[in-house]
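In structure tokens, the next block holds one chain alone, the form predicted alone.
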Amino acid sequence: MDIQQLKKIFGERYGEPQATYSSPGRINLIGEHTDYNGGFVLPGAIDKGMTLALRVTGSDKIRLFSADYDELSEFGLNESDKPSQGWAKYVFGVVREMSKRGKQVSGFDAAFYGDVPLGAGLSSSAALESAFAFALNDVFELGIDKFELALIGQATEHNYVGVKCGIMDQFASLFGKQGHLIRLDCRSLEYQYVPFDPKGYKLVLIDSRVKHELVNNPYNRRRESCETAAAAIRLRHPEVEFLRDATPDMLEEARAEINAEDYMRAQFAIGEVRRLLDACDALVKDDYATVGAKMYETHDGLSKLYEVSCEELDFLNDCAKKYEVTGSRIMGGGFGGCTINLVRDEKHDAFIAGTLADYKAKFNIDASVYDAVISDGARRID
């Protein structure tokens, strides 16, 4: 589908669209698991995402049409008319954070279709609720700024979708720039912009299509890890909020007071946030060689340090050193999903056509292929 065709389908069941806005999905470069341990992220908003079409009515209803789905929602616009549609319940959840927050809007109708692959990993959840909150503050004026407008998206998220994410996507969503990542500091929120104009390389995700089904919450357990080592090191060195304040040789003399699992999940955790830096400032001097290693260091302790891979993922990584690949790793919390690929362009296709081929026999499932363009955040398309 494109922007014409949404148009169109808008005007069938609404008449003429005011205006039409678009928002990215986004791709972490590298930093994994660092936001709960006080470090950097590396997003960058891609060229696919959530575009929509919206008018408004000044009523008291909302309606929605998600072209995806080819459903139809409406709904008023107090706290008790909570949609059923669970993909509803992302915009009602936006214009409800907005009306906490004393900013009036009143009824509207509107269409969306994505582009982002769902289930991949590049947040077509916080695309949807970027390009509704951007649309929204635009067109009845609130004056909200764009920091704002993602907490707003991360409140949609913890208060009625139920998942209590960090701020990165919709970050990501509404600040990406084309041609640049965004180093995000997860403690400070402070951010600068880190120039990404590979030539001569790409930027691939492999989808591994699976998702393993988990107990216990590993999540929630290497984050306990990682607080449990924070606070022994803390015991000698009061300044160490978090393991971003942590040295390797302060993980070594707290050796002894932590358990083995502990001991591995902080050593990730530190080597994580200086990995993250040192691929900063490789990106500076567009020394892709050293972006690379330090994502295949990055999927390896993701792997071996973290245990958040599988088979799968690992079996990805290392046909990207098969087929030569500069550079590749885990993207995302693990146990399925994708891998990032920083791959030079002379390489692109066999490394394509020879992975596919390799994980179609390996495990008799056929990964998907997306080519991830680095681009601007959210905007008013007309």
Ligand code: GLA
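Since the one above is the form predicted alone, can you give the form predicted together with alpha-D-galactopyranose (GLA) too?
One chain, no partners, no other molecules: that is all that follows.
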């Protein structure tokens, strides 16, 4: 699918589109599960995302066509009009969250497709929310700034999808900048663009093509563990708002009041906030060996302390070590998806060929490989 095909599909159903928009998925170099702990993240938008065509009708209905699923969803603008299709609630949520902020849209027709692989940890859902938030803000001239658009996407996840996510994915999708990572302070939303062009290295994603759908919403449980641990630390250190503010010593002091599981989660989160800052210092010095070492440490923590990895992703991480990749780790929320790999040019080909073969032999799955091309955020196409 491409934009021309999308316009054609739109044209056959609804007539000439008024405008087209696109918003990307993201990678994150380091700083995982730190966003909802008030810490830093280091994401970048990628060259894959969600693209939509749209036309305002002024009715009280939204007609939404998913070109990927070849499915139509029709729903109204009110809270009671929730669509039945899972994929449509991302758009419904955006409309509702805008309305809660006093920004009202009328009915519209839209069609969309995505080229960001689903379930790969590349934030296809944030790309969808951000594409619609950006587009509706533009066509209806609502005057919402990009910070608020990101918060609208995040609130959509919280209130209409049921994932208590942080702000990283929506922020990266909206604020992405070609050739730059974003060093984002998730508490204050202050951010800096960090040029990222590691000479002699490639940034490669290996998609395990597995997504373990676990019961009891393990992502939300991780967040609760962190909040519980932060609350226990706060009894002695009132200045600790989030785990971002805590030190390993503070965690030790409170150990008796924290259960073993929450303790492990907090250990990881506190360590990860520090690791990100160390990696940023190393990046400025073009010290990719240190950045890579930090990535491996993050994987270890995500696997053993945070327990969001899985057999397939641990195997891919071992492959990276075997083929002398500088840095590698599971990326995103976890339980499947991609590893992100920082690999020297001369090691690249052997790493890819070897890993694909080893992974196939072990799991009988063909992993996919994507170059991480750091690109611009949400935009109007025409």
